[in-house]
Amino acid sequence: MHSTLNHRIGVIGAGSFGLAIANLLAEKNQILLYTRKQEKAAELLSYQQNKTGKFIHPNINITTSVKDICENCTVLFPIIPSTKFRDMVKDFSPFLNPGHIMIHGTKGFDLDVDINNYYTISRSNIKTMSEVIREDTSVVRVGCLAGPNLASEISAGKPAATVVASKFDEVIDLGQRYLRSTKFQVYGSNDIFGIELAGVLKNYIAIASGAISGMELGENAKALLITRGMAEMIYVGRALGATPEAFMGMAGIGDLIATCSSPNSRNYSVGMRLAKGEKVSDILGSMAEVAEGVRTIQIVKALSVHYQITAPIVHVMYRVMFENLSLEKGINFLMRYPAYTDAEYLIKPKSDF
C-alpha cells in the first residue's frame, strides 16, 4: 500500500472545490488536474507559471484528455456540478476499470425525470453521486468526500476537515493519507449514502440561513433556523433510508455550521441576494459556479410532497424562490409552525411490548 503514494492522482474539475483539493493533494504527490476546456487548461497553466491568479501547486500536471488521466491515474477525485456529473461519468466509463478508485466531492442529487413535475419524484428517480459512478461504470471502489469544506478557507491554508466516507476500508484509507495535513483533518465513515445526503441536504437550509441573515433577523432566529433544519434533513434523510446518526457529524451538523454561516458559502450568497430583493433568474445568471442547493429545493420539495414528510422549510423556500412568495411571509409562517418537543427526531419509538 504504501508504493500507492507515490502514483500520480487525479482530479476531475477546475472549480473553487477542485483547485482546493487538488492543492491539498499536490503537497505528497504529484496530481494529474482534468479540465474539460482547453482554454481554461491554457488559463490554469498561466497561473501556474507566472505565479499570479490563483494558486496552482508546481506538482500539478494539466490535462483536457480523459483518456491521458484514466490511464495515468489510479485514484480519481471528481468534484464537478451534480447536473453535469453523470455526462461526466459516461464519457469516462470506456476508459475506467475495476482498479480505479473514485472519491467524488460533489454535493448534488442526480435526477432522471423532469424537475418541475414534481409529482414524478421519489427515491427511485434519484442518486447519489456514487450511485450513479457505480450505475455506468465498471469502478466498484466509491468514497465521496462530505463535511464544511468552504474552498476559499481551504485555499487559504486555514484549518478544516472532511469526512470520507466509503464502504471499503482501502478507500477511506487512502483518503485520509492522501488529503491529511497539520492543517487538514480527514474522518471516516462507512456509511456513504448518510454521508452524501448530509452533504447535499444543508444545501437549501443554508439559502434560507443566508436569507435570514441578508434580512437582519439576528443570530437567535438564525440558530433556530439550522436547529430545525437539521430535523428537517433528517426526516428526508430517513424518509430516503438513511440513519440519523448520519447527521450528527462533520459531514451533517459541521457541514451544516460553516454553510449556514458564511458568505464564502454560494448556497448562503444566494439567501442574502434574495433578502435585498434580487430574483433568482438574476442571481443564478451572474454566478460564476453553481449554488446546488437551488435545485435541492425543487428536488427535495417533491420528495417532501411524495413521503408526506414534515419539512416546512423547504416548502416556504420553494414559495419564495418558484412562487414569489415574499421572505417576510414566508418567516412568519416558519415562526408560527407548531413546535412541541425538543430534538424529537432523536427520540426511539416507544416498544409495542
Contents of the next structure:
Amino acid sequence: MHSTLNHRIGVIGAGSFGLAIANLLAEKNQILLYTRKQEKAAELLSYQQNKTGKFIHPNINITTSVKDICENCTVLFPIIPSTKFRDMVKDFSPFLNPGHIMIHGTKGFDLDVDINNYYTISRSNIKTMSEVIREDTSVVRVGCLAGPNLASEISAGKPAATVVASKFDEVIDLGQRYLRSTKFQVYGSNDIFGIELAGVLKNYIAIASGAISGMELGENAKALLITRGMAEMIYVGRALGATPEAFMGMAGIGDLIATCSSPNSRNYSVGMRLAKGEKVSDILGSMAEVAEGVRTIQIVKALSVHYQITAPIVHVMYRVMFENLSLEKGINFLMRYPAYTDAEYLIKPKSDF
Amino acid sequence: MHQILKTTLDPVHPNPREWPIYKISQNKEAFLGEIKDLTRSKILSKIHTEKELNDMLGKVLYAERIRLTQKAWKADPKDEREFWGNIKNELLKINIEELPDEISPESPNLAILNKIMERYANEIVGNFKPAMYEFARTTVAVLVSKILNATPSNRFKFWRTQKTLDEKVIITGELDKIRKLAEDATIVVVPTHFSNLDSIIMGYIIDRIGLPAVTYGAGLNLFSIGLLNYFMSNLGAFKVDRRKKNNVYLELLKNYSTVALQNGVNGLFFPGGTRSRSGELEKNLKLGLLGTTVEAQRNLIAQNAEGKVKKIFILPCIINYHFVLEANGLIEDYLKSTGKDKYIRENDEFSTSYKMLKFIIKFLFAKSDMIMSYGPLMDVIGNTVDDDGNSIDHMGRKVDIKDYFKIDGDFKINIQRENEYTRMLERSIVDKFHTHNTMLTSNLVAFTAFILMRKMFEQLDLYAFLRLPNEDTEIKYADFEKSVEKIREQLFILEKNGKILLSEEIRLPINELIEHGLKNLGMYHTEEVLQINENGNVVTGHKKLLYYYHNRALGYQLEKYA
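Go ahead and give the structure of the form predicted in complex with its partner chain, now that the form predicted on its own is out.
Once more the chain from above appears, this time first in line as the rest of the complex follows.
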C-alpha cells in the first residue's frame, strides 16, 4: 500500500460539489485539487490559509497544472459542468493512460448538436460523461457518483449517501474506500448508464418541484409531481436503453427527493424563482453556477419527440421556459393530467402516461 | 499495409523444432503439470472446505456417469467405466465427518481431484511431430492440389487455364506486419466460422503466411474419424469433449489454453463457438476461451512487471466462401431454434471421412475462389498495434498494456476487471469481422434479391414468407439490377470509410457482376439458389438458402437501398 501522503487522488473542478467531494476525500487522504484559473486557485488558497470564506481541508493542495495532477494522481474525480466537460477531457487526455481511473460527479449530457437548433434528437446524439471520457481518453475504467448529494449539506457535515457506479468492481471498491465515512454512505452499482441517466433526468423534475413550492400548492401536489416525475424518468430512460432498476435507488428516487425539496438545490431554486415571477433570462443570468436542469429540459423534450414518449412534465416545463407559457397554466395542466393506473411502469413495459 | 497474397510465403521461423508448440510437446509432463497446478489452485480458491470439495467431486462423478450411460461413443477409452467406478468407490470410502473442515494437502478428496485432472489432462493434450507437420504441409498440399483442379505449376499445358491452389485461395491483410510481429509475440487467430471446412482451411492459410503451427481445440468426435485422428493428434490439436460440462473439465480446458499461450504457443479458436447457423457474421462471442488470452497476458505481465513483456496478439480472420455446403442444415437449425442456439444437431454432414473428403473434392473442383481476410492485429484489450508491436488505442495514442492491469499504480490481479476487458475484446473482434469482411458478388446478389422479395410480402412474418411458392416471389431483372447498383454504390462508400472490403468482381460492370454472383452463389446445392428464368426474371429455387446467404450481408444497414 502506498503512503496516503502521496497525492494519489485528484479532484478536477472546484465548484461547490467539487469542493464538497474534495473535502470529504481529504479526511483520509492527501488530495490534489485542480482548477483551471490562477485567480480561482489563489482565492482557494487564501481561504485555506486564512481559514475564512469556504472551508478548504488542510490535506488539499491546489494546482492549475493538468500535467501535475495527471502525473501525481491515478484516481481522478472530475466534477465540472456538463457543457465544459468535453473540453476538460480533451485538455487532460494527452496526460492520461489506461492506468488512470476516473469517477465523475457531473449530472448532465454531452451533445453533438446545438440543442437550440434541433427539434428532435436521439440516443446517438447524446453522450453521458463516462462515455465522453471513454471516447476522448485512453482511460477505460470509469465510474460515476450520483445520489442525494446537496453540496451545501455535505459541506456542513450532515449525513448523506451516494452511489458509485462502474462496470468495474475495483472502481466501485476504490470509490467506496476513499469516500466512505461515518457521515457519508457509499453504495455500489454496475449499471453505470442507468445511474448516470437517473442523475441527469431528475434535474428538470427538481425545477418543476421548485415551481410548485413557489406557488405554494402544498405537499400533496409536490408528492404527485415527484411520483409522476419518477415515472417520466423511467420512460425516457427506457427509450434510451436503461432498465428501471437504477431509478429506484439512491441516484433515482434518493436524489429526486433531496433535490425536489431543498432550496439548496440550484435546479429547485430556478423553479422557485420562476414561481415568484422572475424571467428565465434573469434567473439564468444571475446564477453563479449552472443549473443543469434547464439544458436537460431542452434535451429531454427533443428526445421525447424522437421516441414518441408521453412526457407531460418536460413538455410543460419547456413551454414555460422557452415559449412563454405562464407557469400557473402549465402547472395546472400537469395537476389535472388524466390518471389511469398507479405505478404502471412496474406492471407493463409500455403505457399511456 | 494491406496486401493481397496469391503465393505462399516462407516460414517466419523455419525450424519447427524451435517452435513453442514442439517444445511443450517435448516437455509434456511439465506442461501438463503447470495446467493441473493452475486448475487446482483456481478450484481451491473457490472451494474452501472438505465438504464443498466432496460435493463438487460428487457432481462431477454424477455428470460423468450420465454421460457414460446416455452419450457413450465407440471412440471412448475402454477403461472409462472402470475408472469412474473406482472414483465412485473412493468417494464412498470417505467419511466427511472424520475430516477437518479445512482442506489439507493429504486430503483424500484432493487426491481424487488430482486423479480426475490427471485423466482429463492426458485426454486433452495434443502432440506435435515436426515430421508429421512437414509431411502434411508439403506432400499433402501438393498431392491434394495435383489430384484436384488446381495445378502445381505451369509446366503442363493442359492445366494452364486453371488456377493453382494459391491463386484459388486469396489471402489479404497486413501480412508483412503480421509476420514481423509473429517473430516475438504469440498470435491467437480468431476466425469467423461458417463451415466445418474452416479448420482445415485455417491450417492451410496460417501456413501460407508462414506462421508457426497453432494449437487448437478440436471436437473429440473428429478424432474418432480414422484419417483425421492420425493427422490431428500429431499436429498440435487438443481434444475437446463437448459432452463433458463439469467444472473440473471446463476449468482444465481453459487453463490448457492459458498455459499454452503463456508458453508462446500460437493458438486458434473459433470465438463464435460453433458455426454460424444463420449465415450472419458473428455478433456475440464465447467469452470463456477468449478470456484466456487476457489471463495469459496478465500472467506474462506478472512474470515481468517492470521489464519487456512478451505480448499476445489477437488476429481476426474472416473467411469468405461463395457457398457453404452445410448451409441447408445450418439454416434449418437456425429457423427451428429461432435464433437461440439451443438446438444443435449432433450428427452433421461431416460425420465420416468419406463425406468430408467428398466435400473437399467438390470444393477444390469448383471454379470459384475463396478470400481469406486477416484483420488487423490487436492486443488482448482490443487495441490495434503498430509495426513494433506497441498498443495503439482508439485515440491513436501509444498505450502500455501493463497499465490496464494496474490499480492505484500497482499491478494487481482482478478477475472481474478481466471479464470486462474480455467483453471489450469481443466488441473489437466483432467490429473487425465486419470491417474486414470481403463482400463477394454472391453475397450482394443474394442480399438484394432476398430484400426485394421480402418487400413484396412485408405483411407476412419470416416463416410464412419462407413457405411461399417460389414463383410468387419472382422479381423483374431491371428492378433487381437497379437495386444491386444502388447497394453497390453504398458499398463503395462503406469501403471508402473502412467499413468493409470488396472483392475484385464487385467492381465489374453491373450485368457481369450479377452474372458472376448468380453463377457462384451456393453452386453446390441441388437447387439453384438464384437464377434467371425463361421470362428473364430473377427467381429463387430455395428461399431458405437465399435467406441464409443474404444474412451474410447484414449489419451494414444496406436494407434501405434495395
